[in-house]
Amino acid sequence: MPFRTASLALAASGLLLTGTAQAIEYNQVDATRSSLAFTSKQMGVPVPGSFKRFNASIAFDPARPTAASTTLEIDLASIDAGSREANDEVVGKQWFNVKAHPTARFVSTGVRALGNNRFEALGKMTVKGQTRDVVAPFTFKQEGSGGVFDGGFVLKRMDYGIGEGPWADVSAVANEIEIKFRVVANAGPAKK
């Protein structure tokens, strides 16, 4: 009898531990190691830039990528377009109009696994009050207790009214802007 009682107690303990175990997901963004950059083309010449301030929230379990979610909010006034003159110009009304629209926002609607640690984040991008569907391919790499998400997509600035008036001429400033992101996140207990 004692052997049977002890066996039942161990089995019950095992079930309890299994039932209370939490999935680990990457959900604690390390803003100091994350980055958001872009490359535009002016007169055919690539011009790099970046955004210095943005907030990202992420929930990614490599074992369940289709359950992943992310939200990215970009402080458009934090742009570094290569010079003070360019920075002053692009925050103005014809470009980002940061007085009326201080942030851009991406909210994921789903994630597709492509194999070999490659994925696509599907979502909605809102800039200057215009919302468009975006597909952002990315890779995931585990580094110690953290994970690194590297990816990018092409944003068509005219879809969002970025560069109006004389700047609408896409022969001077190309319509396509290449966006590159790196998000570093630490693992933590899955959020409910």
Given for the second form:
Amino acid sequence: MPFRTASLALAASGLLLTGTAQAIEYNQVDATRSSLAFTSKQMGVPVPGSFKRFNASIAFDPARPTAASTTLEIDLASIDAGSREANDEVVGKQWFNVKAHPTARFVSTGVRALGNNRFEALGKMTVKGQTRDVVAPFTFKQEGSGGVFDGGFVLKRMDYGIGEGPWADVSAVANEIEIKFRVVANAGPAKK
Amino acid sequence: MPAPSPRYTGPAMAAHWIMAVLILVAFPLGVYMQDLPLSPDKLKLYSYHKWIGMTVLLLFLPRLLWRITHRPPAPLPMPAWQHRIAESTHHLLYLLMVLVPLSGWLMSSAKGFQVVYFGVLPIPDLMGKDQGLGDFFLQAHKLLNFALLALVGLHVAGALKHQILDKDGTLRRMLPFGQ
Ligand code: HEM
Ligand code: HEM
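Show the other one: the form predicted in complex with its partner chain, since we just had the form predicted alone.
The next block holds the full complex; its first chain is the one shown before.
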């Protein structure tokens, strides 16, 4: 009995060792468990919305978070802006102009570790042909076999010309749009 | 010199006219705004409509409490059936003063648009988002408004009939001036 316990402990520590030696990288995005939501403010009223279709790719090694990278591609036509009337409106020319600019893109340029499982993704956000620098704080936690990235940032819609003409009136629809993302990724073989 | 005719109390008059004005503004605003194409102006008018309507709802409770503790002046001489119609109209008007804005509030909640009073004070939703219930309360709001329109019409016609045809000074009972 003591012998068995000891061998078990040995085996376990061996597993742990190989675990840390071969870096785990979270890079298999589980689209069904990931989400991209936002909240706009209309006349002071928070109106929740979301994008149903987006493509996220991610490579995140908790042991080397600053080497992480991610790309997010959003199918703008998949927007749910809270009501049918709003959905019809926001794909139009004055808002996203989906015909000319069907996707929005976020490409990370770096990740900063803030400690306590908190990080910051730096990157470039491109919407409607306009590119801006973005800093998106996020947290990382392991859940079962997957890694969960929860974060968000405030996007100023006027920086990208989202809502032109009469819609440039930020007293009706506020400039600040709160973006919230949740990306769930499973560990896979490191790609490099 | 005839004795001055009895009047409603000051607060009763104030509540009557303030709420009458609010309702008479909210109503045409509601009809007008819903046909507009989506625009910042439409969002603004919807908000103004909701704020006015919520004010009516807010004023109702103090008005009711005042009404319960302060009886209206004794009715003017008139046939019993007229008095009965006038009274039932008043009661139904009180009922609609609650049900109309309440159905609007329920509709907004169900449609997923919270009411934020004057753009600063978030008022709790009465239910979660539910498109089916949202459409139901929209129909309820319309129907109750239709009833409100009919009753206010009857109410005003009655007041004017008494004022102009019977010359019994009905209007003065609800007005702080004149004799
Ligand atoms: C005294 C109070 C109120 C009055 C007299 C009133 C009256 C009306 C009327 C006449 C309409 C147009 C109905 C139609 O013809 O389709 C309307 C629409 C509407 N009301 Fe009210 N209302 C009141 C309070 C409220 C409140 C408190 C809210 C919400 C908090 C509200 C929300 C709405 C909305 C959202 C619509 C438009 C529905 C649509 O999109 O078709 N109303 N109201
Ligand atoms: C939305 C509009 C209105 C509503 C909801 C409303 C409602 C009411 C209610 C509930 C009462 C009964 C008060 C009580 O005894 O407790 C009342 C009384 C009265 N209202 Fe209105 N009212 C409205 C508009 C008007 C208008 C436009 C007039 C003037 C033409 C008017 C003239 C009167 C008068 C004269 C009385 C006193 C009746 C009496 O002698 O007892 N009201 N109203």
